[in-house]
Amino acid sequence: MTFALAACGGGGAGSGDETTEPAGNGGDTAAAGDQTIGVAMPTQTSERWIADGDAVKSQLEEAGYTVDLQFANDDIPTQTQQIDQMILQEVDLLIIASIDGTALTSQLDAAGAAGIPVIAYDRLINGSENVDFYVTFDNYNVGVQQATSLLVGLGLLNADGSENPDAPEGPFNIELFAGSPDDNNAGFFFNGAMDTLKPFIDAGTLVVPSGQTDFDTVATLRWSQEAAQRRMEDLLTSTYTGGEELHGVLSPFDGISRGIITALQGAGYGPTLEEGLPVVSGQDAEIASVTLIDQGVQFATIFKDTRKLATESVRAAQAFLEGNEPEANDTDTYDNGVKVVPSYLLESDIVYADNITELLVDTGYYTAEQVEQGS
């Protein structure tokens, strides 16, 4: 699929104006001379992380840099085999997805002592102070979201978050689940859909009939769809055999969604949301989950357009290899357990069925006919 990978408008990392240029020498790409930028993405099983690939890849090569780009496929000694291979080859930068974050401590540590700048991209990086910066979106508030576009399905909150005065009584009986314990941000997630959540579920408005409500039960290794499904079906079959009812289902990621939605469905719950499916949210905008929200099976997802975090990181990069400080708007949130890291925060959106149109195609990320396509 080609995605239109010019950087999206606004200030960032190293830019106060309203250029869509990478900030430095006045959008002068000359200044890029020789130099070799290493990006080390997670996989290709997700569609989300190669369009992240092909954005800060031409957004970079567009800036005049070279760029080694390299997908691990989810294995851990793969990714850590291409960072030490991309210091060996003495590139200039770092640009880092990482598959856990936990895992590159020795790799951090030989580009710090290499002198090669490290920049965090949407994951943090723990337990190293050889991180100089993270560009991501707001994680806490993407799960605010998906908790808010999980009460908007259930009629407890208007579309725009306020409080609906029409709102049902309940009780709506909900089950949880998170992302991958070795993801830095499946926490941020799971902290701002709980919080969000925990009012109704101590009103009573709310029930989780599993009782599986902590983290480390509800989490997905390596945000895996198929683990996903075979817990919902496992859920369906220690809880709701009863004659209890599903009404709702909090998803971090529209892969997990997805493997969710075909565990109801094949439980008879749906086909579609009209038809009694369960409200499921989901995060990342895929379009295979653009179509089923468009088609009315799941209900929402967060849109993290992936345009402007390769903008930021092309902003970041270029301000470090410039000898500067990349603009930072939060230097408080992030401590990766050994420094607090300077970071550029972007916003998302919740797309329903009925802002489709406005968030995704008149923006350029997906045309009508991939959406109405689901590819």
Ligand code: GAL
Second form
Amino acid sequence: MTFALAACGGGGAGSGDETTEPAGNGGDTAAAGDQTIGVAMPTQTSERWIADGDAVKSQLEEAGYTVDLQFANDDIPTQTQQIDQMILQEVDLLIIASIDGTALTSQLDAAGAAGIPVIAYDRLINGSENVDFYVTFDNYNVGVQQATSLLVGLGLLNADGSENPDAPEGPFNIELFAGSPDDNNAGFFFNGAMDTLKPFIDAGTLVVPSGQTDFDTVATLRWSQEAAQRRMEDLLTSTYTGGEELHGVLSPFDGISRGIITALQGAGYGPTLEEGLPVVSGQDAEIASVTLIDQGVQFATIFKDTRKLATESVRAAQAFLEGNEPEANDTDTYDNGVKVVPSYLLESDIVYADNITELLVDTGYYTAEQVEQGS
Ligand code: GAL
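Next up, the form predicted in complex with beta-D-galactopyranose (GAL), please; the one we just looked at was the form predicted on its own.
Everything in the complex follows now, all chains and molecules, and the chain you saw is the first one.
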């Protein structure tokens, strides 16, 4: 009672009585419990995005926010409608993992006009002033790691990525796959990988027999497993029917890796690495691929801990909703064509058969049973 009177007695705004505000509820902003955050995720066909959605939703709810989580089935009009709807419902903030990084300009204009902060989640949104923050991984380095794992698998580098003085001379035949051309990340992955492979290609240690090395030719729309399988089958018939052997494939995503592996096995390679299956890289540590790695089928993947990405997006959301700027650790790299978007980048790890337990089981990402069963 005394406290309430004292607070009232302090008078109006600017009277210096801000200490009576609940902690963390900066100034005039509503309490977290009154705020709703719209979370737009691309698809449920890939398990990583389900994990992302779950992690973001639960961590936001723990922080006291209400969450409207939507998946768009990898369909651009569905995602634009979902975001339109969230803006119409006056969400307080948007977290968006886009399908096509260039297709959301009018939604972002509307969000900007309504004063709704927008956080780009994992994938940058291009061509808009109204992207306030970007949480992601060091995408160029993910590409470096993908190529590194391929080189390790071929024996050209040691497992720690250092040079192998006893490396075989080769030449090794490889083929290249990139991600979806409308996803800003795909170019970063491919550039990081190609910068790493280039010295070996220039030296003649690695050869790309199909001659398909430019991004547009090797890209895989919507990261489709089926499209990757078809392209691998086509490459095998166009280039590898005269006795040439394929030794490795650069793959930017586990779904694509599994499509490639199916095509290779269908053409008589393997079925395991030991039995001659080419070395295939990956990304996302999807459980189906982790199990294939454990079984000696897929060679490696890149683990990007979605729990940490969710934590960073929640931290950024909280900062905006409390009237602050989130902390960035990169303010140079991610130019979306209109501005450089302040970003928070996380580190990723290469998963091989011998560190699955350390990276994925001991950290609670998967159980040993899940790794064994592949689901
Ligand atoms: C990218 C993402 C990758 C992978 C891919 C396919 O944007 O960074 O980790 O998930 O999409 O979903």
